[in-house]
Structures are given as structure tokens and as C-alpha cells.
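Single chain ahead, by itself, as C-alpha cells, in the form predicted on its own.
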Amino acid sequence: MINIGIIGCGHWGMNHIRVFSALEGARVKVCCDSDLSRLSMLHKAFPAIATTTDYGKVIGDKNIDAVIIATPTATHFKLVKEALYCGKHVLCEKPLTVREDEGACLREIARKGKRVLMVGYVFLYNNGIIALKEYIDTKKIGKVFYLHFTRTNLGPIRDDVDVIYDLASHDVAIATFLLGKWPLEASANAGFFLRKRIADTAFVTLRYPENVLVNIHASWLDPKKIRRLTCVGDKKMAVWDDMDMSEPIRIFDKGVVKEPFYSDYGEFHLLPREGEVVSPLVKLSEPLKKQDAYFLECVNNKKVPLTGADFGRRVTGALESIQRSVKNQGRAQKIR
């Protein structure tokens, strides 16, 4: 049994009590938060589940096994380097670090103590992200040309981050587990239409190995929640929407032909080739279990996590060339 101590009981630390308390070989002994009314509705839902506002009473516990960190970015660094001294395996929400060199200082620190150390990046246990790996692993989609990525919604609007580090983490961390590759560059406009020190709206543009773009419009201030990914190749294309609970994945055998044009020059047409679409069976589940799950996973037998501490940390060194490139009125930026 891994007993279980959960820092930060919003909206995500709530979802984690909830999906830990009903695991199997999990137990969800202490959380903590600084706001008691919300405390208090904690101990009215799971009165088993002792609360505090002292994070240092849950990290410092031998009773507890592993801690789940689900607070403010600013303070992740903090939060996680104590918890990894106290002997804790941890889980923390994306992203890992405000800066690539903080995380990694916590990669060292996890790999010393053996403990294992992952990143909160729920969207690559989504089943429809999966599928779509499949696919473009097995070179049914052909060569990828391009992805193209819309996270938009009215809100929630966050004071600790800005939607660079909110949003478009997300969609950096599934581009590189779809492409199985890192971005070697990023280029960048936001708009500070809110607020002048926080952006609310950015279209980022990263290029990665092989001439693959990956396009992200990300928002905070957009009329339709949109969840939804467009992946271009030469054979066929595919699009994600994790708003469709029906049908999240299509696939477009559709595509360019080159058919030739007999001249005395040897040109070809560029024509459309249109085919069937098809929607394949997706079978649902919460991407947030299947995660949490596989953390326990990962403690139980001391693997090394899919989003464990190196690949948080190069998502948060994508990030800072990120917001590089907006300061730099978007030119290009070589992501380390």
C-alpha cells in the first residue's frame, strides 16, 4: 500500500483525491491546502483523510510514501526539491518548473535518492492521443508535415503563469511524444490584451527535426472551449477533438497527388486526392486515472516515468524559448 499526501487541493488536487481514493494499492492519508473553507468541504467529502495547512507535516510524515504536489507553478521547485530530500516520491503538475535549470536540479536530486519524480502531463494518457501515436508510429498518416494545435477557451484566467506555460505546455509535451522527437527552435507573437505583464493569447510556431512544423494557438480569451489537434501527412490526415466524445479521432485518406504534365519541360500537377474518412473506435476512460495509476506503477517497481523529470524539464526549456521569441517581437529561437 502507497500511502499518499496531496499539497494543494484545487481544482486539479481535488481530482487527484478523488482518482487516489479509489486505486487500488493507494491511500490517501493527508492533504493540505491554505484555505480552510476548502479544507473544511475536503473532510466533509473524504472524512477518512486527515488535513492541514502545514505542507511541512505532510513531506516530512515517514508515513507517507508519496507526495502529490498540485500547487501554484512559482512554488513547484520549492515544494518538489523538499519533498525529494524527505525520501518522497513525487508527482507534480505541469508544469515542472518556471526554468529548465531548476528542473534539472530536481532530476539530480530524484536520480540520487532513487526516487521516482513525474510530471503531471495528462494529456499523453488521453486514449485518443494514444490512437493517434499509433498511427503515425505504424506510417499509416506517411510522412508528418505539420501539426497544428487550438487550446482556446473564455478562462480560467491564472495569475501565477501566463498561457504559454498553461496552455501550450501541453500541446509541446504531446508534440514530442507524437513526433518522438524534441523542437529544435521556436518563434513566437502573444498578446497582452488583459493584462501587461501576462499573456492571455499566444500563436507559437516550433520546428522540429525533419522540417516538422508544429503550430499552437493558444488562449485564454476565445468565445468556444476547443481542445483539437490537426496532424498533416503525406499519406493521410488525422484530426483529435477532445471536446467529441463520439468520434475524437477522424482519419482523412485524403491528400496531394503529383500527376504529371507531359510538356517539353517535364512539370507536374499538384492535384487533391480525395478518399473515404473514418472514425476508429476509441474506447473512453479518464486520462487522469490512467496516469495516476501509472505513477503507482512506476513507484512499485522504481521505473522511470514517460513525463518523469528530464522531460518536464525540456518542456519548460521549450517554454522559456517561448516566451524568448515574444520578447524578441518573434524571431527565432534555438530551444537547448
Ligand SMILES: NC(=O)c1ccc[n+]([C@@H]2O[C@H](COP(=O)([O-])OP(=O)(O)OC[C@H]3O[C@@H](n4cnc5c(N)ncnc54)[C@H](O)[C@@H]3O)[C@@H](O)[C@H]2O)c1
Given for the second form:
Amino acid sequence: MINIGIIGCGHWGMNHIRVFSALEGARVKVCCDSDLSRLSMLHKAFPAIATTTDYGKVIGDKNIDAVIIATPTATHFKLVKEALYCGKHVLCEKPLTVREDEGACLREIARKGKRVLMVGYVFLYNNGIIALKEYIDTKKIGKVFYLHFTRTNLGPIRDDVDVIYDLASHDVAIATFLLGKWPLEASANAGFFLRKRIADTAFVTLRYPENVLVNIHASWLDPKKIRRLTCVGDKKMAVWDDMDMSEPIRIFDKGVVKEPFYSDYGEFHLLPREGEVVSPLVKLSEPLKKQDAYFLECVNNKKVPLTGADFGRRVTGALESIQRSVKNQGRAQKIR
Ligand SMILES: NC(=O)c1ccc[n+]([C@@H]2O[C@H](COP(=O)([O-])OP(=O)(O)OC[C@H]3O[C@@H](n4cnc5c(N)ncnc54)[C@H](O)[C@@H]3O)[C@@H](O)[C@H]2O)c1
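To complete the pair, please output the form predicted together with this ligand; the form predicted on its own was given just before.
Expanding to the full complex; the earlier chain stays at the top.
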């Protein structure tokens, strides 16, 4: 049995409490939030769970094996570091840290202490994304030309980080997972409409090895909630729509064929090729449940998670390059 403590019981932390409370092999023993009103809400729903406003009581409790950190992003570095130093395994919400060097520091503390440090990039545990990866890995899409992400909604509007850290971070993680490679270069523009220093909307372009282009439109200032990815390859095209519960993935047997252009040998006609559209069966399951169960598996088997500390560090590295590009009027910036 893994005894769990959860720090941060806001919108997303409450989901972890619900999920871990129902998972076999885990017991949520204590939850912490600095806001007392969150704790009284929590107490109504889960009266058996102890509560505190002092996170030190969670990470200092020798009966707690693992800590879930679901506080605002700007607090992650300090809380994760202290929890690791107290010998806890940690599942931290995305993004791991604001700066890459902070992520590297956490990775080293976890490595030296032999603790699991995992980051909650939950879309990598989404069956639709996993099915799409299978299509890409088995070359059914062919050579991937580009990916295009739309991640918009009206809110939630953050105060500690901008839309790049909050929303585009998911898409950097998904693109890297799907392509199995890290981006080389970022260029981005952002809109600062509501406040001077926190971007509400961003248009990001990442260049991956082999000239694969990834475009991300992220916004918390948009009338419609969209979570969509278009993947264009030289054999097929695919669309993942996380809002479509019945058909999250559609594969379009469409492309462009080159036909010899006889009047001038060596030239080609480029002709659109239209084929059938299929919606592969994607088993419905809650990605957060899958992610949290996998965290327990990693703790039990001392496994390095797919979305471990180094993955989290590198996503943050890409986010920093995106930020640098925004500051430089969209000029391309190398990603280390
Ligand atoms: N994986 C996902 O899809 C997903 C979705 C939403 C949020 N998140 C991430 O989860 C984290 C929290 O987001 P949220 O939407 O739940 O935010 P939120 O503001 O609703 O909740 C954060 C909670 O943390 C509490 N808190 C802040 N500092 C604290 C401290 N030092 N000690 C104890 N409690 C503290 C606040 O009182 C608040 O209740 C963010 O990092 C966000 O990026 C991830």
C-alpha cells in the first residue's frame, strides 16, 4: 500500500484526490491547501482524509510514501525539492518547473535519493494520443510532414505563468512523444491583451529533426474549447479531437500523388488523392486514472517514468526557448 499526500487541492488537485482514492494499492492519507475554504470543500467530499494548511506536515510525515504536487506552477520547484529531500516519491503537475536548470536540479536530487519523480503530462496517457502514436510508429501515416495543434478555451486564466507554460506545454510534450524526437528550434509570437507581462495567446512554431514542423495555437482568451491535433503525412492524414468522445481519431486516406507530366519529361503533376476516412476504435478510459496508476507502478517497481524528471526538464527547456523567441519578435531560437 502506498500512502499518498496531496499538496494543492484546487481544480486539478481534487481530480487527483478522487482518482487516487479509488485506485487499488494507494491510500490518500492527508491533503494540504493554503486556502481553508478548499479544505472544507474537500472535507465534505472525503471526510476520512486528514487536512492541513501546512505542506511541511505532509512532506515531513514519515508515514507518507509519495506526494502529489498540484499547486500553481511557480511553486513547483520549491515544493518538489523539499519533498524529495524528505525522501518522498513525487508526482508533480505540469510543467515541472519554470526554468530548465531547476528541472535539472530536481532530476539530480531524485536520482541521488533513488526517488521516482514524474510529471503530469496527462495527454501521454490519453488513449487517442497513444493510438495516433501507433499509427505514426508503424508508418501508416508515412513520413510526417507537420503537426498542427489548437488548444483554446475561455480561461482558466493564470496569474503565475503564461499560456505558453500553461497550455502549449501539453502540446510540446505530445509532439515530442509522437515524433520520438526533441525540437531543435522555436519561433513564436504572443499576445498580451489582458495584462502587460502574461501572454494570453501564443502562436508557436517548432522545428523538429528531419524538417518536421509543429505549429501550436494556444489561448485562454477564445470563445470555444478546442483540443485538436492535425497530423499530415505523405501517406495519410489524421485528426485527433479530444472533445469528440465517440470518434477521437479520424484517419484520412488522402494525399497528393505525383504523376508524370508527359509534355516535359521529368516534371510531375501534383494531384490530390481522395480516399476513405476511418475512425479506429479508441477504448474510453480516463487519462488521469491511467497516469496516476502508472505512477504507482513506477514507485512499486522503481521504474523511471515515461514523463520523468528529464522529460519534464526538456519540455521546460523548449518552453524557455519559446519565451526567448517571443521576447525577440518571433526570431527563431535554438532549443538546447
Ligand atoms: N495535467 C493537466 O491537464 C492539468 C490541468 C489543470 C491544471 N494542471 C496543473 O495543476 C496545477 C494546479 O492547477 P489548478 O488548475 O488546480 O490550480 P488552482 O489554482 O485551482 O489550484 C491550486 C491550489 O493550490 C493551492 N496552493 C497554492 N500554493 C500552495 C502552497 N504553498 N501550499 C498548499 N497549497 C497551495 C491554492 O490554494 C489552490 O487551491 C498547475 O501546475 C497546473 O498547470 C494540470
